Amino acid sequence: MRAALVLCLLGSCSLPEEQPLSEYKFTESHMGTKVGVTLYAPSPEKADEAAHAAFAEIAAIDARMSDYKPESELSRLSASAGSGPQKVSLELLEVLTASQHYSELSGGAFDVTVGHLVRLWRRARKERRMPSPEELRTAIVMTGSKNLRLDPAARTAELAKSGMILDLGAIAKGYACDRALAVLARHGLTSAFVDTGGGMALGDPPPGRPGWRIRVADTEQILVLSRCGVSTSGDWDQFVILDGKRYSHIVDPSTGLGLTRRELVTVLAPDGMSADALSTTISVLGPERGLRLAEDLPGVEAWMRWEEAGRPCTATTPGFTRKK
């Protein structure tokens, strides 16, 4: 009799139909660059709404986090550099808290710390003129992720040494895309992505389909990828000559210097974070050991072109063409 009555209750009642997802395409600026947002919704009142949501928190990252701002979080760190332990918000001690993380596993190839010997090299490339000796030494001097210490119960974040600057310019990026995606997530909208033409984070794939379709930088290859972070990193197109030699905008903190090697990385991830960290480290670390660290990390893949004597070579992990 009971099971009777589930049934009849059960045919006596009627679901509400799924309204059809559609796309919608966003684009603002923010973070220095162009932001895309891609994400499917039921009416373009939805669709906007959880854009202007999702762009408004890259926003307040953006103010939090960008060096180029006097006023941002990040600069009132690095101007009390020397000054013992600082509050901080559980924002910006997440991405510290992750930058020591990637800082200890490739023996500091990344570096948060390196904010000087980016400002340097950003002058170099704008005046066309080589760093001085002198100038390098100083840089360098300012450097080094064991001079920022952590204390996540306190919540606070501490530059050890007088001058200081912090640069989150290699994981910032993904950091925001993984927060505007949780953003749209929220609003119900799951099929999503957000790119800031380096890097992207990728939700659900689109309706009906295996996932979304990326192109992997400067080939024709495409990946279909859904629920992961993407970032390239290279020097490809951004460098400098000087003195007849070719230098890369991605510093290797160990030298000061700009990276020599002409080379693109692409790396797949868990999250847009990692993925934005880890392009730049396998970048310093080169093919070698930058691809041996990628295999080692659980959900990481890694394609990477370079030149030798003026020839092409490219490699990548193992898992990676299984993506296609």
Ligand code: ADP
Second form
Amino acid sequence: MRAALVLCLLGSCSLPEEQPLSEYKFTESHMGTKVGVTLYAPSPEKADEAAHAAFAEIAAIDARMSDYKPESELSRLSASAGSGPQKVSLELLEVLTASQHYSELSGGAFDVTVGHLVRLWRRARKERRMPSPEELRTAIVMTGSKNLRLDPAARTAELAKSGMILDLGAIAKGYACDRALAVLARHGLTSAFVDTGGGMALGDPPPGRPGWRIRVADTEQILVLSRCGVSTSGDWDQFVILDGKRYSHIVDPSTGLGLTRRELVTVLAPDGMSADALSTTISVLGPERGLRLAEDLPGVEAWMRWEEAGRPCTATTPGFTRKK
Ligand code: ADP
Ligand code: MG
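For comparison with the form predicted on its own, produce the structure of the form predicted together with the ligand.
Below is the whole assembly, all chains and molecules, this chain first.
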């Protein structure tokens, strides 16, 4: 009797055997780019189900925040410019609030009201034609984060000037990576990373390893990282050459011009959204001001390469190399 009781207790106490985790990789096209999900799961079914949910989350964020889709919540907000405060979703409010934060931190170098300028430079790339001074002036007048007013209590956003256009191209992909990672965690899969090309969010390390091996921009340098965001911005794939000058798809809101410095920036930050916003911000600010800003921010490190008189220069925040 006693022996039976002991056995029974032992039986009920024994932990279910842990299933070994294997690596699974998925790719889908979203937000105008290839999105990769890498995760560790106990079975292919678990992996499929979680990845499917993560991609659905990214698709939902794109449907809300794309400036290419006229029906997106973002496009509807832009269309309401000049007609007072509009109710917005918590998600959009969160991204707009973060955007305003980076705009303030950077003295306006990061600015999601750059929609007009971005469209002008998209056309310049397509038609290989410099925007006219008049077009640039008009687009600059339509830009300025002080004309984006948020009221978190009322959950509203207002574009104070009619004709203003919002563009979340520098921040929404990072946010989507964070949200997708959170979806995977809700499915019990925390060893994962989500990658949208330039920007990524990393969860827990792969089982038994210290972190994910991430290459810095196009260098040979490998960092071993986890639970953070990484983003690279650079003018190396989207640009137009006009009168011998190379203009990037990232614009300086103060001049209205696409960036002309050839530069590449990799940012490490506590999450994907911050990394995404900061890599664009630092690109606009340039090496000196940009790296100083990164150094001042907790949990942020940056690496940068640019050209000076045709020669490549590299610099990092002091803490960057300690990440190796
Ligand atoms: P990518 O998305 O190409 O990897 P970024 O994250 O740097 O690169 O974002 C660039 C995009 O951000 C541009 O295509 C445009 O939509 C938007 N953008 C351009 N200039 C700015 C700026 N000064 N502030 C905020 N967003 C910008
Ligand atoms: Mg960015």
